[in-house]
Amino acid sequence: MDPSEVEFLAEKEMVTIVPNFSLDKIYLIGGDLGPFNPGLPVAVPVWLAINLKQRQKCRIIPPEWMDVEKLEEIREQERKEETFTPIPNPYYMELTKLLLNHASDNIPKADEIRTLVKDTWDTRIAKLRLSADSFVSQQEAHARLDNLTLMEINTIGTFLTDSLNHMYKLRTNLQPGKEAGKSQDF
């Protein structure tokens, strides 16, 4: 899966907006949205919130996890634990990027939030690389991927599958009884 496809999936997440226009309920394939009344919060998908924000039709309210204190807690917990800790949203990285790129004026302490999310991401990716290295070097048959997000799995997926394919080829070439230089590729 491509990172842009993961971002597309993240755009379906719901976020609260405060519209500055009136509109009756709209009926979409994914569900009904609205009604929209000026000053009254309403939940909409991120893709619609960004579209309305770009047209200056609303103010986006950041998700409750997008708060400096909560993100500092998450970052510190992630640094302390050896395993991956639960993340408040499966698309935390993508949503942060989208909301800060399109509505940073609606998000208090946007630069600090960007830094905290990036620190958490870097810590998790470093753990993921260490886990993958350990997995490959110990020739494990399976791995637990608890609390990883789709983007994190996507980041390491190609490397890990390529590594395992190369290891398989090397093992089949070194097994006794095989002719030198011949291996079976599936």
Second form
Amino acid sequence: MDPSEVEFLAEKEMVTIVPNFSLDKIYLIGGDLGPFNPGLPVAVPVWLAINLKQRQKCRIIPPEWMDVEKLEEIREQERKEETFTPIPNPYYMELTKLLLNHASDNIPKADEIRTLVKDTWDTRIAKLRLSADSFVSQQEAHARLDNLTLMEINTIGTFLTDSLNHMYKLRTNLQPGKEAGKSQDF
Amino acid sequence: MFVSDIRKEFYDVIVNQRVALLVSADVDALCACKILQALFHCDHVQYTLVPVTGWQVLETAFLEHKEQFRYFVLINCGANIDLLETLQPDEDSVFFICDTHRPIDVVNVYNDTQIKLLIKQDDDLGIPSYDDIFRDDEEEGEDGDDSGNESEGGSEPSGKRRRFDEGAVERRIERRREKRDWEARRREILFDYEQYEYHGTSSALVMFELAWVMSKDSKDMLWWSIVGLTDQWVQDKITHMKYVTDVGTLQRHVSRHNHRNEDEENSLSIDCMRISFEYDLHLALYQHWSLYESICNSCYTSSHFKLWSIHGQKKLQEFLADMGLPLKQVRQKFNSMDLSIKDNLREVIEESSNKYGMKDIRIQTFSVHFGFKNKFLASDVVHAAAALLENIEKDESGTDNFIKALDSLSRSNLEKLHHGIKLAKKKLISVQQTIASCICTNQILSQGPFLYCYLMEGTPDVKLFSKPMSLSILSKYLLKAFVRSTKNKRCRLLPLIMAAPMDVEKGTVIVLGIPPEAESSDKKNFFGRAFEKAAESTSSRTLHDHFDTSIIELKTEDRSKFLDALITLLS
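Can you return the structure of this protein in the form predicted together with the partner chain rather than the form predicted on its own?
Full complex below, order starting with the chain above.
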């Protein structure tokens, strides 16, 4: 899966906006949205929020978890634990990127939030690498990881499966005896 | 017709239509175009952008698009010529003109249906009143009455008819005399009105006010309107008073935006755009260059120090020593200068320049700041965009340069802006070198009523000066330098005509005229009409294609007779 596809899926999450126009309820295939009244907050999917923000038709309210103290707590917890801690939103990385790129003027202390989320991400990816490394070196048959997000899985997924494939082929090639003399095609 | 409520009569009309945007090739028009494009994106208005460089391109563009579009928006073109006669549009085409060229053609002012002028009427326009110029209805009515009287008189008995006839003849003679007087007055009024060409409020400022009225103004749009206004000032198109007034208006907007965002305790992300009002140095591109290079290549300082002479160079060294700036520091890139020197650089320079007679070394301007590395003054962006617009490097078509220059104004295209700054540096250096050579070899000759200078074909960088904006910057700087270098008091008050080879294959030169250099100049240029008359009287082969009527293209062979005609005309 492409990271942009993961971002596309992340855009379905709901976020609160304050529009400056009025519109009746709209009926879309994915669900109903609205009605929109100027000055009254309404929950919309992120793709619509970003589009309206770019057209200067709304103000985006940051989600609850996008707050400096909460993110600091999460980061500290992540650093203490050896396994993955549960995080507030399964698409935290994509939402941070989207909201901070398009609506950083509506989010207080945007730079610190960006740093904190990046720190959390780095810690989790480091744990993933360690666990993949131990998986391979101890030649385990299966592993279980809780609380991973789709983006993290996607980052390491292709690489892990491809490299395990190669290692399997290399291992089967090392078998002496009946395979000797024949060449193998990869 | 002037548009009184720009939102209702312009924007609400085109918001649901497809629009053709015809934009002239100067930085102010680019900025106005950017603001309008941003508004169109917000409201999903379909538009077609056509860059136009002259009247011929405008006409071809109009012919291509007239079937598909009803609404045309012209930016910085079209106000100073009778548009309906030139383009011959259909009855239902409507033109919205946002132009800084003055005087506005009277037909454009008084046409109620097809031409809408997006121009503020409180500019000192001096438009003659309707009755002074148009009188067609009354004429026909009177003739009709007259013949009516005669026919009525005819049905009467013969005695009365003779008396009516005499009265009618007298009245007709009287009316013809009145008509002749009225026509003479009309010609005089129109001549006075159209004699001088000048520029009005920046189009980018008009577009920004439209956005503000609709509450859709953003910091990007504010920055573009600042760049548009600064372009008018850099190109010397508006008076100092007008510039200061408009800067005041923009400063109010800037403080409104800053106040809105810094309100909360939490400060804004570093990536957000911050615009601030600065009382900064009048040195071109000094923050992207070394201080020494910038002083050598800015018009203000180089003409005051007379840097084309050895005496001037010595004076510059004295000036730097007076400020206590070591040469090594001053010659390296500005960003790498010692922090202690950079801190109160402006005050130190101001103090020293007062001693050397440069009272206006500091000017009111704005700067923008986003990200950790990017700080630009408005004049930096103007120089970069102008250099990109007239880039001769790759021989690309005019539209490619236009699009590149347009892109460089967006925040996300910083490499283009930096490329533009590099080109602008080259341009400024070649301008200074050309000025130095012209003054040292006395190429500026006084022809009586004006000064004249011709750039020979072998001059280095002469290709750069075949473009109107670069040539006009060269001529303005040259005139300033000449005024300070000449001992002849009379020559200081003369206007300048500059000629440079434009197209070697076709054998044409580009000729432009600029008004005389004065402290309180009102920047009014009479060369447009003078060129037209001179061309007519000598039947020289000229092309008055540029939107500024003071810039024309002329066949090289006709140059001497054209000049002679001008001399006779203006003396």
